[in-house]
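As a starting point, one isolated chain is supplied in structure tokens, in the form predicted alone.
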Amino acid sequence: MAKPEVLITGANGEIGQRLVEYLEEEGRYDIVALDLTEPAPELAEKTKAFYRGNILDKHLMDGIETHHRFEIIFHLAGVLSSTGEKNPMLAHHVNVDGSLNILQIAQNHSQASGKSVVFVFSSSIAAYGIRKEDDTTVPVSVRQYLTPMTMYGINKLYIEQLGRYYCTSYKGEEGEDSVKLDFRCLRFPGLISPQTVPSGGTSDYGPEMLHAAAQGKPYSCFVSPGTMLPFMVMSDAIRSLIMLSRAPEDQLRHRIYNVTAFSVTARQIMKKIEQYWPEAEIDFEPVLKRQAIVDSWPDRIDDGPARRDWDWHPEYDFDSAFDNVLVPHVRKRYENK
């Protein structure tokens, strides 16, 4: 009996690679992957099909839609925050127009099969926009402070609302009622992975600091020591994606959920790293534009709805994340280099 198919866009990214590995090891699905860049052979081998191309390429999207029938789509592809600020038009086209192409595949497959395709979208705390005068002494909910200051954040917020529209109000080209896709969204905090060196994200100072120390390289942090953000390790991020994708729809009281594990300052991350690499050369040289972006994001976010609706909980807090996951794996990664 053929396995159901799952599509992962952005499969070469930090989240995408780990998600492919998780699902391949589990063995429940045939994995179809898509990314702009060529995959490593060992990643491609874990998939039924790996398409290299742009989510803006309508011909490619039509081919994927024709040759597959997806039960779940994990939409992870996109231009990240720092890169998006350098080229906002590119960010808009990829993040919005490209996402619309993937949503339409999900909608068409839902209509063709008579069963809603589960569409899981990877959003971000960049969807928030905090001002200095705002009171954020309590964790921020999914409906507060939605005035993002970056093109990336604006794109994420728009796609969240576009997904909500597709699963509640969408009608086909002729205005007929249709079987609607099942849109679900996670707003991620900063993610720290021991396997993948990040690139292009404004919350990447945490993992960049870690990987630099493990390699004996100096690192200048682009935010101030007291800057606080919520974080989680990559394995918890993958768990949250899987858990949300499999939660019974009738238990979901929301379409958009926060997930988080721990909130720490850049100084706390530095001090933790120095416990393991006392010789680490870490200093702070805030970049005003990037600092302003981070300052517009909440220190803490409320993931209570995810805990209540689908029993979300992180496996790792700050200490156990570094002590049991990040440091051992990063050390192993660089020990022979």
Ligand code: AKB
Given for the second form:
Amino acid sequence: MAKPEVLITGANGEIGQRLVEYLEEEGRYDIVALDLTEPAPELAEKTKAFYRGNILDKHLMDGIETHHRFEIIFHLAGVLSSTGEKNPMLAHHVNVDGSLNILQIAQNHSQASGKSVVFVFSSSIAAYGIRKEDDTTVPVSVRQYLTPMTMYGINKLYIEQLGRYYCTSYKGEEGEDSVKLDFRCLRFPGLISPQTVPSGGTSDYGPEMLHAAAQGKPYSCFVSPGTMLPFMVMSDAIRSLIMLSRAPEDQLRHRIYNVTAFSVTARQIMKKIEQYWPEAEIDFEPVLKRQAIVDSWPDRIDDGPARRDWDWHPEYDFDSAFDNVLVPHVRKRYENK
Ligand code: AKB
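For comparison with the form predicted alone, provide the form predicted in complex with 2-amino-3-ketobutyric acid.
Let us now look at the entire complex, which starts with that chain.
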């Protein structure tokens, strides 16, 4: 019997690669993947179809819509915060217009099959905009401080709202009542993966510091030592995507959830790395623009609603993340290089 199909956009990105691997190993879905960049053959082999192209390409999107029937869509593709600040127009096109194309596929498939497509969107702490005078000693809830300073953050916030709109109010072109898609969204903190080094983001200093130390390379951190951000290891990010996608809809009191694992300063990350690589050469040379972006993100976010509604909890805190996952895996990754 044919398996249900899942679409993963941004499948060659940091989260996408791990999600493809997870779902392929589980064997529950036929995986249809989409990314702008060419995947490694080992990744492409795990999918039923790997489309290389742009989510703005209407012709490609129409082809994907016609050739498949998705039960679930993980929409991960997007231009990240630092890249987005260098090219805000591009970020807006890809993040907003591209997302609209994917939402429309989900909506059309929901209507055609008479069953709501589950649409999982990866949003970000970039949706927040904290000012100096704001009190962030208390973890920030999903509805507070929604005045993002980056194009990326503004785009994320808007897509969250678009998703909510499709899910609750959308009517077809003729104004007819339609079967609506089932929108679910996670606001991710900074993510740290032992397998990949991110690029184009602003929480990248955490993973960059780790991967540089493991390779014996010096690292100059672009935020100040006291800068604090919430983080999570990649395996917990994948768990949260899977858990939210499978939570019974009637248990979801919200459409948008924060998830987090530990809040640490850049100095704490450096100290942790020095426990394992005492010779690591790490210094701090804050870059004004990137520092301002990170300063506009909350130190701590409240993931209580996710814990209550769908039993979310991270598997790894700061110590166990580094001791049990990140350090052993990055060591292995670079041991013969
Ligand atoms: C970025 O830094 O842009 C991302 C994010 C926090 O969403 N990693």
